[in-house]
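Only one chain is included here, represented as structure tokens and corresponding to the form predicted alone.
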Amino acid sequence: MKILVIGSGAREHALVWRLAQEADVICAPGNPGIEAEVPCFPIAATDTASLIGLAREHRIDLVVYGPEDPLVLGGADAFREAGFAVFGPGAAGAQLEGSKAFSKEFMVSAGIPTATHESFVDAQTAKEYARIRFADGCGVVVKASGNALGKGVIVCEDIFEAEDAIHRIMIDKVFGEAGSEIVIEDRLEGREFSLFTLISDAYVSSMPVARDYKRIGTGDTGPNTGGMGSFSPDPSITPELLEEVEERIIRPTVVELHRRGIAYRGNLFTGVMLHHGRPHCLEFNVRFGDPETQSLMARISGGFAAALYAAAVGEAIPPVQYSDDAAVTVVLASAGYPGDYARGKPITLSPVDGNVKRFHAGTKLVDGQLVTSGGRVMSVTATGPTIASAREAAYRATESVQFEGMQLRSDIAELS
């Protein structure tokens, strides 16, 4: 099988690394780490016409999308119209991530448990609603409705933070046009985890649960990021609880997609919170998550390419094989991230053990020197027979990467 993976981050590096063990893989646009694994082509993920030309030239059997932007823009639709099997939803299904307002309306229509919420296009009306919710004793979360690359969510401790968040998103446009509409929802409390479900129209196959860490600082402090680490499996998620999530969230989602006439062939990333012990859907994403993907790919032992292809062509999804080992991923980020950060800092790498993999994210080569080019620079993933041993190996391996201002959380997979 010949596979084209589209994207350029650590998630795509992990997908390429796993799929290349089962198939012939190319990537566009890729990054220096991916280029060390498979041939890469400098075509932007949103340049669909050029990507289709690349796929034709290389006689690609399966197209796998990494990022969400081209899916929201209809990239998968164009590939399908050109005759290719694509793992990734069309623009209609991608609204589940491209518009939080649509996603929340979808959840309500499907009867999926989620937080009480309202959508707004006017800042003053939004502030008045936030005041009412705090007066009623509810904390709130303010979300840019559009795609803000995982950073458009602000958890507010009081009304002053909420009003500031609304102003920054809607007036100052800190997340660009993604903040033209916002969703304000009640703040739920509880344990959070991520569930990836491969969907092939009516067929579904959930992957093992992963838990990620969104905030920049140790102890869940500071602003949200795209993700600072992850681990899998999560021993707190029992088979009974997973069945409840699938019954209350996943199956109603598939039914509602069908009711709306939306064909969905790709991954559904469900953010789940156990609020008062019951699963609630925080949000949907329509692609593999980062950094959960890095941990999950390290646990797969076979069958991944076949599963993605079956989903892409609408067939029953064959089982994916997973190792019993645990995996822990620690993200190494630039100083200042998720705010402003410098680029072009030289990166020095030293050898790592065989149970460790470094996945490149924000890196590039300048005159033969590897340098930083993004906020999240690299993910370090390690496996081991226990979460504790994988965690120890991952943190030990972070010392193999050096660049000025490198920051990381110290509490990834630190289980109490």
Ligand code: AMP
The other form holds:
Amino acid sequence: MKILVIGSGAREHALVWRLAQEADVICAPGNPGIEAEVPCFPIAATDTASLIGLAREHRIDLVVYGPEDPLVLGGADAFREAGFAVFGPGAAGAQLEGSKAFSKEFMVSAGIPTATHESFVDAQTAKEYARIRFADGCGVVVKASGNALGKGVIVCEDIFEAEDAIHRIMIDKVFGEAGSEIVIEDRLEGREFSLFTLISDAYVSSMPVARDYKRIGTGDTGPNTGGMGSFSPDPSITPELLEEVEERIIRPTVVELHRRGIAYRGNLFTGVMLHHGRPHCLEFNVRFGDPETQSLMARISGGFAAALYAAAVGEAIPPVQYSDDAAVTVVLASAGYPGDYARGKPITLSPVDGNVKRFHAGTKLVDGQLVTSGGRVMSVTATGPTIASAREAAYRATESVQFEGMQLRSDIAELS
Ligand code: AMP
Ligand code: GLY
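Return the form predicted together with the named molecule of this protein as a structure block, the form predicted alone having already been given.
Once more the chain from above appears, this time first in line as the rest of the complex follows.
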């Protein structure tokens, strides 16, 4: 099987690394880490016409989308019209991530448990609503409705923070057009985890649970990021709880997609929060999560390419094999991230053990020297027989990467 993976982050590096153990893989546009594993072609993930040309030239059997932007823009639809099997939903399904207003309305109409919410296109009305929620004793979360690279969500401690968040998103447009519409929802509290479900129309197959760390600072402090670390499995999530998630969130989603006539072939990423011990859906994404994917790919021992292909062609999804090992991923970020960050800092790498993998994200080669070029620079993933051993190996391996101003959280997979 010949596979084209589209994207250029650590998630795509992890997908490529896994799939290349099972199939013949190429990538566009890729990054220096991916280039060291498979042939890469400098075509942007949103340049669908050129990507289709590349896929024709290389007689690609399966196209796998990494990021959400090209899915929201209809990239998967165009590939399907050109006759390709694609893992990734069309534009209709991608609205589950592309518009938080759409996705909340979808959850409510499907009867999926989620935080109470309202959508707004006017800042004044939004502020009045936030005031009423605080007066009722609820905390609120302000979210840009459009896509803001995982940073468009502000958890507010008081009404002043909420008013400030609304102003910055809707008036100052700190997330650009993604903030023309906002969603304000009640703040839930509890343990959070990510569930990835491969969907092939009516067939579903969930992967093991992974936990992600969204805030920049150790101890869950500071602003939200794209994700600063992950681990899998999560021993605190019992099979009974997972069954409840399948029954109350995943199945109603598949039924609602069908009711709306939306064919969905790809990954559905469900952000779950255990509010008062019961699963609530915080958000949907229509792609694999970053950095959860890095930990999950390290745990797969076979059957991944076949599962993605089956989902892409609407067939029953054969089981994916997972090792019993745990995996822990620590993200190394540039100074300043998730705000404005430094770029062009030289990176030095020293050798690592066989149970460690470094997945590149914001790196590039300048005259043969690897330098930083993004906020999240690299993911370091390690496996081990226990979470504690994988954690120790991952942190030891972070010392193999050096660049000026490197930030990392020191509490990834620290289980209390
Ligand atoms: P989202 O992109 O919607 O998943 O939001 C990013 C992060 O913000 C989540 O992973 C949560 O940690 C937090 N968050 C989002 N919605 C809520 C909510 N209703 N209550 C509490 N925290 C939330
Ligand atoms: N790790 C969260 C995300 O990919 O959005």
